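Here's a solo chain for you in structure tokens, the form predicted alone.
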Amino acid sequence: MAPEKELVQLIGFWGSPYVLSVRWALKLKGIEYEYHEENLLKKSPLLLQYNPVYKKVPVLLHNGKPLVESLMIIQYIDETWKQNPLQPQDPYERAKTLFWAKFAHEKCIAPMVSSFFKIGEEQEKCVKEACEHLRTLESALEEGKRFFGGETIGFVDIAAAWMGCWARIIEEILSVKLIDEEKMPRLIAWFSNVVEVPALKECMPPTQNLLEHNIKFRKFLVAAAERLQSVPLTGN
């Protein structure tokens, strides 16, 4: 008897840069998968059933079973579909991979994230936490190696060379500085590399429609702010 196929679904949305690091590694391992687009403003009953805790994308379905948290995603996908690692063998170069995966997500990622919903002092204090750790990752960066891992492309790779693109619109919609071109170089040529891989870039959306989105997204956010702040604090 043939072995039944195996039935991998992602639920995401096009602009979600944690669902672009998942649809990455499962290009890269060459993993077949239905894909169900997500409407944000209005959930749908399959992301409340698979993720009733968080209710975000990306979800991973393998064979009816959830996973959440793209980070934990692209772990599993690595752990059960042996070919192409992104992941080193050795345990202590696996939890160093791990270790600035998970320094990129929640020293700079989170931080630059926090500052397209912040104004003034607050957002300032965001952007400015952003640079210095970012300055940090670029210290582990390998002079001359075009991946985070050497010349073989990797889970830190997948997991945060995204950071690139979004942290040049986040530039361009709240005019701060993100990432110095000076003082970075070496994160600028790796954000170039990782996105240039032709799996990977045929996976980007268009640079003009994720600007497009997130300037009304911002647009919706200051909106609400305003409203929030012109309610009266007077109880009866």
Contents of the next structure:
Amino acid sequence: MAPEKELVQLIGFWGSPYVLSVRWALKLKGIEYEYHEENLLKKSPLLLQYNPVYKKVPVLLHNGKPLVESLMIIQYIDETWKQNPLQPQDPYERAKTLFWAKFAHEKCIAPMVSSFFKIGEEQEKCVKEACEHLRTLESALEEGKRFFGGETIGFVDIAAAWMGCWARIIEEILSVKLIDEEKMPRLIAWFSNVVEVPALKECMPPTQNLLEHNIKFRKFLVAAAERLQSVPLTGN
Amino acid sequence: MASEDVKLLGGWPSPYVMRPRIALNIKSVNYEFLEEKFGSKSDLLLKSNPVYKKIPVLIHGEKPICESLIIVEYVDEVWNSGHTILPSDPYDRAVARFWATYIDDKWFPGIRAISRADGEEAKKKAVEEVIAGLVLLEDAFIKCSKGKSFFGGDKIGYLDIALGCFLGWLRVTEKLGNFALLDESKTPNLFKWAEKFSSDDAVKDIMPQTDKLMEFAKVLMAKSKAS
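The form predicted together with its partner chain is what I need now, so please give it after the form predicted alone.
Time for the whole complex; same chain goes first.
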């Protein structure tokens, strides 16, 4: 514990993987924090005050000062609390870590998530894009290494390895294929190596709950799109 | 470390390429600027940035570093001469990174949206969004600068570089559309800052001249209409 009084609060949503990655960082650093569950259908004045630009979770408050955007929050946590470093010391290795975390978020996760909000051709396009970039991420993983950077869990692992679980949920709900068992063996092993770490497994919301929640969410999205178009949508 | 070979793959019109150039200038690092030919990608570029195949790429010794803001952080960490580019306080660093990402993800795409807007109504909306973004950045400037000349304080810092590199393209957009985006009445601090930034020693020789950039923009627009 730091000598002076430290107040760490996390505003989140139980089903958000971005919130999960921040919880993972806090857990690995052994940081105690207060958690505030947010109702995303009725955002609290607190959330709107602390994240006026994006109005999203997660928001970390450190002694009252807000931090937003999961990757930046994790970087902040790593730079502020020095125990169990998540990023490499060497500047070149750190640059590579940031590069791959950003790539995973922008090129793999973003189209995956987008596909969930789309239908038909647009959805197919997002799925195709995600698969293409997942194959690139596969090639960035080194054979035989337990985690992205080696044998110790690090920044890219907690920033992105949760995508395996969410990809499976999207696959089931949309009836699409994102993770190719033949072409992505290292990714599959990596996903499992990270989420099986006991400290991280503890924080994972139950898959069944995530599935049920996202099935409802998908129905809501499709209904909203149908109302806009005034025609029933085919497909998932 | 300082005696190792430093190369930067880039192109003069690219605001993203300007970022590491400013950082290297601040640190007084000698580097070889390898200008990519517009419309084609060199073997060196494809080899050093196989994932994105984009400029800028910094090649330090044998090591390629990609993505402009990542390169700026790398330069700041590796070369200790010159002032520090990123704030030393982790919270201030997080704030600077937040706004830099906002600029890349939301604000600059807004500038491009102006030229792509179809019709007067759409153009007007696109312009309003860019100005609204500048108002947010004006507020960020007041908080970050704490009364000094730059986001970084007395000297140019990370957020100055992140935003300032787009000034050339901002001015081109203003001239082509015949409207003001950076408005002295709406964002007086940013207006003043833009002048100071552009004339800073680390920036002035590499900020592209507006007229030259405008010619380039016209070539780009003609090419995209043709394709």
